[in-house]
Ligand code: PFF
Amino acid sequence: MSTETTKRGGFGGKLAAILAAAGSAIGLGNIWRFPYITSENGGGAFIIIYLGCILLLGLPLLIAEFAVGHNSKCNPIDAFAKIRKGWGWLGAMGLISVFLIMGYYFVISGWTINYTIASATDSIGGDYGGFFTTFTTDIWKPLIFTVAFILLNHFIIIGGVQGGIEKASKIMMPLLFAILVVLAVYSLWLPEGREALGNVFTPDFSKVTGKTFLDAMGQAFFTLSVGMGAMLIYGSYFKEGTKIAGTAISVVTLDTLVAIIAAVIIFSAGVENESGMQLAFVAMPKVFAAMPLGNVWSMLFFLLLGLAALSSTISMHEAVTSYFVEKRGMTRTMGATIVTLGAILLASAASLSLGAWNEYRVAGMNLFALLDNFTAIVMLPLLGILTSVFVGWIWKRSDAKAELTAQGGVDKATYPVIYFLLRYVCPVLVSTVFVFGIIDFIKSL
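Model, the form predicted on its own [one chain]:
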């Protein structure tokens, strides 16, 4: 085995760990999903419920995943197996899930490069929906940008934990926050922006239904990238003495802050009733076009989207790469290359399924939609349930307590609360999201 495989990297300090983990959590969903569901579910009323779900669901699960990684100092498969023999399959499920997510996530990420360039050159034109459809259904253009985005991840990953991931995070995250602040300040400078601020924080409980709580639980769970091994592998790179609970709280705070600021920006643009890809790639360019220096604001917005996507995808890529490096004894370069080539193949197929291969469907879905729905509705909730059960019921209680208290930074008074949430509350809440997600999916067929 080479020297490269025997030396395990790690983050240089607490700030690096927070920036990298926050980058993994902050993704496309913060910028286009959170604003939409906030508007749909009563603005400030939804935010109040969401914050409660973050405390009851998101934070405990994030702490749990950090704890497993920090304790084992291993890739996801070996991490679970080291703590309890025979449980490596749980880590394997996470790696399968994250690889499938990369299949469609890289495609959307590639679009942000195209839109950043098109905004900078003012070449989107006036037919925003037509530009989006023509581009995404084209054979070669989306593939070129998707591959370019994957290769960007590749070169960051082969740089190592400190030389690649940490260095990139220290550049990307401040830049992401700077762009976010610039867009938010400009939004609030507009009369519509100041009105939007009121819309974001004013509770409208008349819009609160049972679905509001499900949406809040779902967003709290999905936004933190738990259940796919990304946070686990980052936790394994924490230095000894890194306080897991404090790091998790910092990540949750930054993730929530980005989502709320994004909501202000989207609300001020008056497009909060759009959702998903239509909001980001059709509605927002149309709004920016009507503003002074619209191409500049549009370019900044898509650069923001691209940075949010990149900070998430490098953690996904690293989770799978760590398996080949540590479990298969490969060099980092070789392991990363295998993951990159696999991602290119899967993402290329997902991209083509939106156009040339759109006729090939499973349960009425093309490959792009299938990857999205299967991972979001089935894999991630199931992994969230199993992770909370593992920490709450399978991991030897004294060992879990030692990790979370003496080493993890959870004081002995708070530990029983965290343990109770992981043991009882999290499995129930995530199971609820899982069951209703399956029901909604079946109804949509």
Contents of the next structure:
Amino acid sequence: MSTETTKRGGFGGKLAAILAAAGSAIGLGNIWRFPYITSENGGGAFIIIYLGCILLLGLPLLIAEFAVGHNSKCNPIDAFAKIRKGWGWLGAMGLISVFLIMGYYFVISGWTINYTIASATDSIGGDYGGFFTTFTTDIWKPLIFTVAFILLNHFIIIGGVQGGIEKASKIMMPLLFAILVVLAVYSLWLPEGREALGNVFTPDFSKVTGKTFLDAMGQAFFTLSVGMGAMLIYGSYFKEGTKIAGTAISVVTLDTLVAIIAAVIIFSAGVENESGMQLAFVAMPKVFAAMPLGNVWSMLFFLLLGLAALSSTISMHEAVTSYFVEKRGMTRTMGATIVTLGAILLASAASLSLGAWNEYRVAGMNLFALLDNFTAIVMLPLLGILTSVFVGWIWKRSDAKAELTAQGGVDKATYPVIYFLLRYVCPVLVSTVFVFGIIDFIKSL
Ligand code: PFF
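Now show the form predicted together with the ligand, given that the preceding structure was the form predicted on its own.
What follows is the whole complex; the chain from before opens it.
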């Protein structure tokens, strides 16, 4: 290992790389977002389109992002600039996006702490919608939990790549999988669960519209954390010998499995018609309350959501922290402190925008909704297009090939397929869906 790598820190081995990257991928996107987008868009029909997006766009982009990180062993801004001078802005664009995502993601993450505690102490009460609205529109309560969640991230990040991120991932991910399996087995054990399930997964192509494709693509990018520097920075920490393609395939497989199992749990509870935040925070506690040992199931569910969120937010925090450490020459603690403070400011404003500051709106949206929509509809597709253009057209062809085949573990026969997807399919498909999506979105305002 070179001294440079030693100084930067890195993952101890292949398993650590898979668990950390799967931790980044598996998050609120899988457990909270995937189930309700699926039910809104025709169940099984959406899943088929979504799987297409994952395979044709998400997987190649994930491989591309790992490759850029692994090849350059730098923070996202330097990584692009090192491969092609003048392209550092692409890394900066990713970091700005991930920071904006942190703004609302931390707020929801904070709620999971309150809900885990309230479930354990059986204090949600009978009015689930009322509990949610009173809590989320309050000034201080959600703020305190959001800040607590950000501080949790802070302490993991200052622990370093191996001592913090790797260690946390090795504890959190097995726990997350275990809770998921327990909840899934329980929900399938209930006869009404099995029945509800059949109904929801049956494809209903009549619900498929142009927007379905946009939703499927956006979800694929969001769930795999691609384009925003988080996977890039993790790729830069891969130990020599960690294969990029194999790791990406493991991450995509785990991520997809978790999303489908989460959908099974939620649909079997018969709450698929609820949408958005209401689904996880209002409908689920209500369903659990009707079951024997309801609090325990509810607590496990919110703990699952919190763990998934935490393993994702540390990758966001790390991507931005790495910029301050490597590009601004700060110590890790100092860099992390700046990111933590910035995140506290933005997330506090987003949290307040649901209550006290709800009247301040841009294009009809409060800050919380604005951060979510702007990143999902504008930034994610743009980053997807630009990252694929970078690897498919800008990166010197022989260098990209060497990185992907020799180090990356893509075999010679598969390489042309991945290259073709990155060079032609991703830019064309993502641009098309992007343009139609923007037109649709503007019309809906
Ligand atoms: N992939 C995460 C999820 O599905 O919840 C979200 C995410 C993580 C987005 C890391 C961006 C990121 F950099």
